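Take a look at this single chain in structure tokens; it is the form predicted alone.
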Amino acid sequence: MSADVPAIEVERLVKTYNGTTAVDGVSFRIPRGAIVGLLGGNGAGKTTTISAIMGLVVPTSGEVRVLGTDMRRDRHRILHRMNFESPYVDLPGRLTVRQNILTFARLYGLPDPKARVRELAEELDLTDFLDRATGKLSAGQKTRVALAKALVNDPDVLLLDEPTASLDPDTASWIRDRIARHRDEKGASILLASHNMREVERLCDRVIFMRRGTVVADAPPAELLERYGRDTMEDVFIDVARGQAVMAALESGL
């Protein structure tokens, strides 16, 4: 496959639920090897957009392609090259850490699942609690296990939803470093939904802001700070959420 084919292509995506439009004509492209933030307030349409990229939601109209593959018709051809992580999606709590990771390694058809579990346990510092029930872990430990699950197949495309939510600063920094390392070592493309603006500034090459189901800004963090005359991405986020960034862009002719 040509390196010119974007990792993710979303074109004129629309999703309507019972007469309510959650996503309204969203379009963007994510190149290979990029970390891109998908930001917006609650109800902006981020989760629906990510679900459509994963093939879990069928668009009302529009197209989603991952590594050149149409996710509506042929997602089975590409799912083995993708993965997802969110602290809001719990792994089975009664299964041990080892059992959970081993299950996903087998689901992805890895040639040596047990070896992959050992490799991830060492890499992500899971060895001490591999045989502990996942439901008995601390928040930080659960996040590391969820990251192990997300990296089990060395994905080319990784979708992350608030990967460091509710973590202490040290653990959050560790998780961010590991995400960045996966991109650097594997050339992976990562779409990151987050409300942590320091995290966004640290990790993201580019930021896509959504508001009320539409894209209202799409640029590198430094460009957005300059465009809206703000010192922090948190201030930009607040402006976008309140609609002020849209007005500023229109007034400046951008």
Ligand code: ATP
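So that was the form predicted alone. Now I'd like the form predicted in complex with the ligand, please.
What follows is just the one chain, with no partners and no other molecules.
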């Protein structure tokens, strides 16, 4: 397959849940080897977009292609090259960390699942709690286990939904380095939803801002800082969010 084929292509994606439109005609492309941030206020449609790319949510309309493969028709062909992490998807709590990661290593058909578990445990510092029930771990420990699960198949396309939520600053920084290393060493393409603007500035080549299910900006962080005349992405985020407040007021006739 040509290296020119984008990692992810989303075209006019719409997702409606019982009358609520979560995603309302979103289009974007993620090139190979890029780390792209997906930003937006609560309820903007980020998780729904990520779930549709993974094939976990069936789009109401529109198209999603990953490495050129249509996710609606042929996702079984490409799922082995993808993975995701989300704090909203819990691993079975009664299984130990080892059992959980081993299960995924087997599901992905890795040649030596046990060796992969040992490797990830060492790399992500899970050894101390490898044989404890996953449900009894602290939030930060669970996040590390979720990242181990997300990296188990060394994916070419990685989708991360708030990968450093509930981590202490030191662990969060370490996890960010690990994510950057996955891109640098593997040439992987990463889409990352985050509310942490420093994380976005540090990791992302480009950011896509969503608001009410639509894309309102898609540019490198430096370009957005310039466009909004701001020094930090945090200020840009607030400007976008306030834009929403002003629009909402206008639309409701206030």
